[in-house]
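One chain comes next, on its own, written as structure tokens: the form predicted alone.
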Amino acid sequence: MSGVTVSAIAKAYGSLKVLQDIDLEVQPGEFTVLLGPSGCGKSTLLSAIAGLDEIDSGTVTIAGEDVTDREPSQRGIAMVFQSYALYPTMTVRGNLSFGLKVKRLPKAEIERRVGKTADMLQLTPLLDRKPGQLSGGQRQRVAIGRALVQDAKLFLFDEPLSNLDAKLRTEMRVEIKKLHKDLGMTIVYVTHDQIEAMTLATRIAVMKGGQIEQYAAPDELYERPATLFVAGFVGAPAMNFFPGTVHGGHVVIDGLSLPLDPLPLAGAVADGTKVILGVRPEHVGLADDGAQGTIVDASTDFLEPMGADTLGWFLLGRHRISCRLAPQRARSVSGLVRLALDLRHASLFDANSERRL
């Protein structure tokens, strides 16, 4: 197993700064996900690690060796792309073995690696088929298998599931997660899908505007987002946000006063500070059902059935707030309600810097 370290990586196209002094360390055996919206620089960073894109400054180290100036083929990496990029005239066996033949590996070693990988990915019955005879999920497994046979130091995945339908994406997530668990591979994985990131990653680097906003384990990102952007990007449904001002140990939101005491703050917050309070829907409940927390009055706006639960939307003054409800309970919710906000799990951000307080 090999780790990768990216130090002060910068990349610009003219005046557009795509990567801005990026530092990132991936430990051996770790599954790191680069997560962010389109245009945030995540694929460019992956390309920089792979050597597919020249960088303006900084260094890339893989397995303790500086590979900044090396060609992709000299970095000990294997990549899986968004498109399957399979050779249509070759069988599955041919696609899996092609790269090994180019390296002139002994025939017996090629057969061993192909056989082992095919068994692992349940491709053995498909070895003599061509890509046109395979489903989308099977093709993606072949693409992953073609990377696995390389016996690489580092595996790079560039949105490998984005071309699959929802059911296949779920199935492939399970397979990739199991592969990582079984083989202990070092993986850097790019996606804009937060569900993929949260379910697959050991750690997630949330990116925005060519910078890493936060690099942490999924639970920490969700429970203690470092910035307003991370708080809003990670989590579905999204966190509820309320702009206010700190005064006398309370957050004052349009005349509504909520105590600061329950919040997990890093330190004291001065009076007059403009803040944004964030509360996730699961930390809002109906007080009449016994939910504990700070009680506020609200009016029912609308209900959004989501299958396993229902998202209730309420008006808190001029602000809308969402709450997770059991479907059976949601059917009887209407009019004025009393909501309990569990502020022990809330987040408070400075309105100017957008950093967590």
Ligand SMILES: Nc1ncnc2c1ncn2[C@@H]1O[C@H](COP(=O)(O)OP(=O)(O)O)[C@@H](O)[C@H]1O
The other form holds:
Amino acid sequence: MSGVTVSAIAKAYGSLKVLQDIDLEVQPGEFTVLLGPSGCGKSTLLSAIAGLDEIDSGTVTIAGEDVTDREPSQRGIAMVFQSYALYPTMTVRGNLSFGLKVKRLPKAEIERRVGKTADMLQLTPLLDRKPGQLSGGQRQRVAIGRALVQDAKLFLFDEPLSNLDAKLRTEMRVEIKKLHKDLGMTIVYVTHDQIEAMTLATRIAVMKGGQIEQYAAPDELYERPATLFVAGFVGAPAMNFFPGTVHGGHVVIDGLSLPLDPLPLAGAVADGTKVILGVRPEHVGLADDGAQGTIVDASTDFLEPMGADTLGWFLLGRHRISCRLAPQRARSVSGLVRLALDLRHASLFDANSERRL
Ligand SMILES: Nc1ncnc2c1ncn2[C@@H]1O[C@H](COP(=O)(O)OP(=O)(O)O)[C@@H](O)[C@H]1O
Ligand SMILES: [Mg+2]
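With the form predicted alone already on screen, would you show the form predicted together with the ligand?
Every component of the complex follows; first up is the chain already shown.
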């Protein structure tokens, strides 16, 4: 098992800086997810680790060895892509063993590895079928199996579940998580889906514009987002944001004045600082139902049923604020309400730097 260290990697296409001075450390056995919107450089970073693309500067170390100048085949990695092109004329067994035959492994060893992997991925009954005779999920399992048989030091996944429908995606997500728990391999996994990232990762690197905004465990990222971008990208329904100014230990948002005292701030914030207050919908409640926090008056705007809970939208002055409500309770919510904001879990960002205060 082996870790990865990426140091000061940069890459540009003409004037477009796709990766800007990226540092990333993945511990042995870690499941690191690269998360960010389309075009932020996730695949480019993964390709740099794999050696599929030239980089302009920086180094890649895998298992303690500098592999920057090595071919992909010499880096001890296995990859799974979104478009997992299986060989259509080969059986599942053929697809699983092909890479090992190319490497001229002994026949017995190939059979042992293919057998073990097929068992693990419940592909044994399908070994003699061709890809055309498999469901989407089964095909994706073969693609993952093709990576697993290689006994690689490091597994790289690029949006492997994006082509599957929602239900299958959830199932495969659970399977990948189980594989990691059982085998403990080191994984770097690219996705734009924050739920996938939150459920799979030991640490998530949130990327924006070729840079890593924050690299942290999922709960840390969720509870203490380092930047406004991370706060807005992670979490569904999304965090509520209110622009305001700090005055005398309060944040003043239009006419409304909220105390800063309950907030987990890193230090004092000077008067006059332009800020953005972030409050997640689950930290807003109905004061009349006993919700604790800073009480504010609001009016009901509309209700959005989401199944397990209903998202209540209220107007706080000219700002809209969302609140998670029990569906039963939401049915009788209307008109003026008193909301309780639990500011102990709120985030405050500098409006200029967009960094957490
Ligand atoms: N071969 C290329 N030539 C020019 N621009 C590219 C090339 N490959 C990627 N890009 C650009 O680099 C940026 C990052 O791409 P990519 O790493 O694929 O993003 P992501 O995987 O996060 O969606 C995008 O703006 C993309 O258009
Ligand atoms: Mg990509």
